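First comes one chain, alone, set out as structure tokens in the form predicted on its own.
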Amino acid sequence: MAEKLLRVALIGCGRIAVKHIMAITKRHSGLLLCAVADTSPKAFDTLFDSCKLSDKKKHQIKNTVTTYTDYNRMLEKEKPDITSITVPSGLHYAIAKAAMLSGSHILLEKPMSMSVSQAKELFDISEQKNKRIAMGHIFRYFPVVGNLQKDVAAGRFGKISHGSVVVRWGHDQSYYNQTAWRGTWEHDGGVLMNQCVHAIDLICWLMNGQATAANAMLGKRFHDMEAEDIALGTLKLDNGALCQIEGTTNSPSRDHEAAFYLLGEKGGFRMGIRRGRPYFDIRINGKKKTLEYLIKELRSKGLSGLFSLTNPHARIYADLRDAVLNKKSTIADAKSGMMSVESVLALYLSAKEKKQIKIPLAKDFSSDEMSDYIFN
């Protein structure tokens, strides 16, 4: 029996949209590529171009695309399986909307909204409508990962102490200053909201908790532009655990680094990305455990499974498939999405009136109130 196709439309031609193209027409993905909407008439042909596929392939899949400057008409026209959303992220929460509303699974680049009652809206309207959200939280399909998440909510690793996160990835002047969107509170956010929310969410999801209330300070040290490039926090999670995070773009933009720590009774680990390489140190009961990870994510994935940094993308959009076509829920869930973004704004909120902050939130709060906040 033939492969069933679910059709993928894209919604913005930035510069992540090229890690989707080459997960949708990937051999084997199950997907095709349908539509292609930007606001720009020739962003797709640049975006086309600068993905590393043959003039053969490229022909093809041109074939099969239509490409649009309204997105709303685009799902009116094309009824797609699925629509992969990577515009800024201050207009997230509306084409997300319409397209769940206009009968489509999503996938969803983080953060999911830039407001709480928005990231909550949309969790509803997945749920109502009986939507599958994918949202674009690579860190939780990197190899290893889900394994050790599975173990420590399984005990294994025991009691929970504390757990840390630290995001150094260094942008210069030139990245915020390419679009006018970048760095700013309605559209973008700082280091918290743009480079550690997806980590935030893994970080939370490995300590199997989630988060009861944050203090943060924020600072502007490099760069110029409206939010905060370097960011400390604490998180307390509902299991009694307490998360530290670090998150700055003032770091070297070649020293790309990503950085977790867990440490229960029985054992812990550090893990994380650095320059593009991974890393892992498992320790249960003072005994190593990596090598027994890395055979057991092997045995279940394959070599694809070990090498899938290159493009986690793929990862995401074969779950989001399976997700869709078994209905069942995705690994990177809407409920991630609406957790993380609320954890990030109430670290903001923290840091604006100088307290800790309950999560949930006693009120809705988004990114854009942080407008009038003052750098010392």
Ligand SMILES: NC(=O)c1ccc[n+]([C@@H]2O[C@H](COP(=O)([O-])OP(=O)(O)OC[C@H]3O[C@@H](n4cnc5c(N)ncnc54)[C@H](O)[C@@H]3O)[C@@H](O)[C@H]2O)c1
Given for the second form:
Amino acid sequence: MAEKLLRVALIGCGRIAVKHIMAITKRHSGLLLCAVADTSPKAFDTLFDSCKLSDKKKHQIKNTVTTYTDYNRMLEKEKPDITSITVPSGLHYAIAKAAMLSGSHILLEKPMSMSVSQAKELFDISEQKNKRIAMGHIFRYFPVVGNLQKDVAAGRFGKISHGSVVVRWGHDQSYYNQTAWRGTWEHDGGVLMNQCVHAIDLICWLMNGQATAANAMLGKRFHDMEAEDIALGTLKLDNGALCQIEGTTNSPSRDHEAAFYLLGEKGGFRMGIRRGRPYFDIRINGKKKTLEYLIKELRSKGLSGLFSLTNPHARIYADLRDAVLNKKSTIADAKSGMMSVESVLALYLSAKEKKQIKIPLAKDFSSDEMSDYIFN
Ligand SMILES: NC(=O)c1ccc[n+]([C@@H]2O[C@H](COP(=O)([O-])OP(=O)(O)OC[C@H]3O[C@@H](n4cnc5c(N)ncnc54)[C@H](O)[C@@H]3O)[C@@H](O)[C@H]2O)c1
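Just the form predicted on its own so far, so send over the form predicted together with this ligand.
Now the full complex is given, and it begins with the chain already shown.
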């Protein structure tokens, strides 16, 4: 029997949309790209031309995909099964809400929203309308990560002492200059909200806890922008474990690294990705277990599982399709979007008020409320 194709429409045809198009149009994805929307009509050609696809496939996509400059009209006309939202972060909330209310499941890029109340509302809509959300939290879809998470939760690493995440994702000034929304408190936030939110999501997930308190200091050292380019913070989780966070875009732009470390009573791991190359070092009771985890990954997901680093978005789409067809939750679900946004906003509030902040926050807070923050 032919596989059921889910119709996908994408809103926002910028840089990250290329990865989405590659994932949607991949062979056997079980997805059909039906439409794309962008307020800038020039964005359509730039998007398709930037995709590493054969001329034949590009031609075919251009001929079959309908383009819109008004996303509301697209949702109304196309009624897609899945809407992919790849617009500037400050627009995530309004567009995600419109897409779910129009009847669509969504793949929403990170961060889920720019305020706690918006994230909660999106979570509530997804529950009430029975719509799946898959967040663009790519790290949850990296090899080995899922099995590590299950094993930490099952106690294989023992009681957790602490975790640490380091995101050194350098960008030069031209990155922030290319579009007006980048680095603004209202539409982007700084390194915590943009480059770290999905890393914070992953470390809390791996540590099998939810953040209950936050402390942070922010700096703006190398860039001309509104928000921070260096952040140091700590979170306390509900299981008592502590978590340390370092995030910066000040490091060399050719040396991107996201590193994750966990220490438990019985073992621990350090893993990450540096210059596009993954590394793992997993130990339990003093013995190296890295190979065991790699073999397990290979057995369950095949070679494609181990190579999912090249386009983790393909894995997010496969997960969302499975969740929609089989009425399951996604790996990077609405809750992961909501919790990680709240953690980042608690870290911001802590820096602003120069004190420890309890999570859940006592009242709503948005990134925009950082606009009077003075770096000194
Ligand atoms: N998961 C990841 O690894 C990852 C990586 C990069 C970016 N992102 C996220 O993806 C989002 C987009 O980032 P980007 O780098 O592609 O940005 P971008 O500026 O390159 O692209 C955004 C696009 O959205 C379009 N747009 C703006 N307003 C619109 C509207 N109202 N309707 C339709 N289109 C509209 C713009 O014209 C532009 O083409 C951000 O939220 C970012 O945080 C995620």
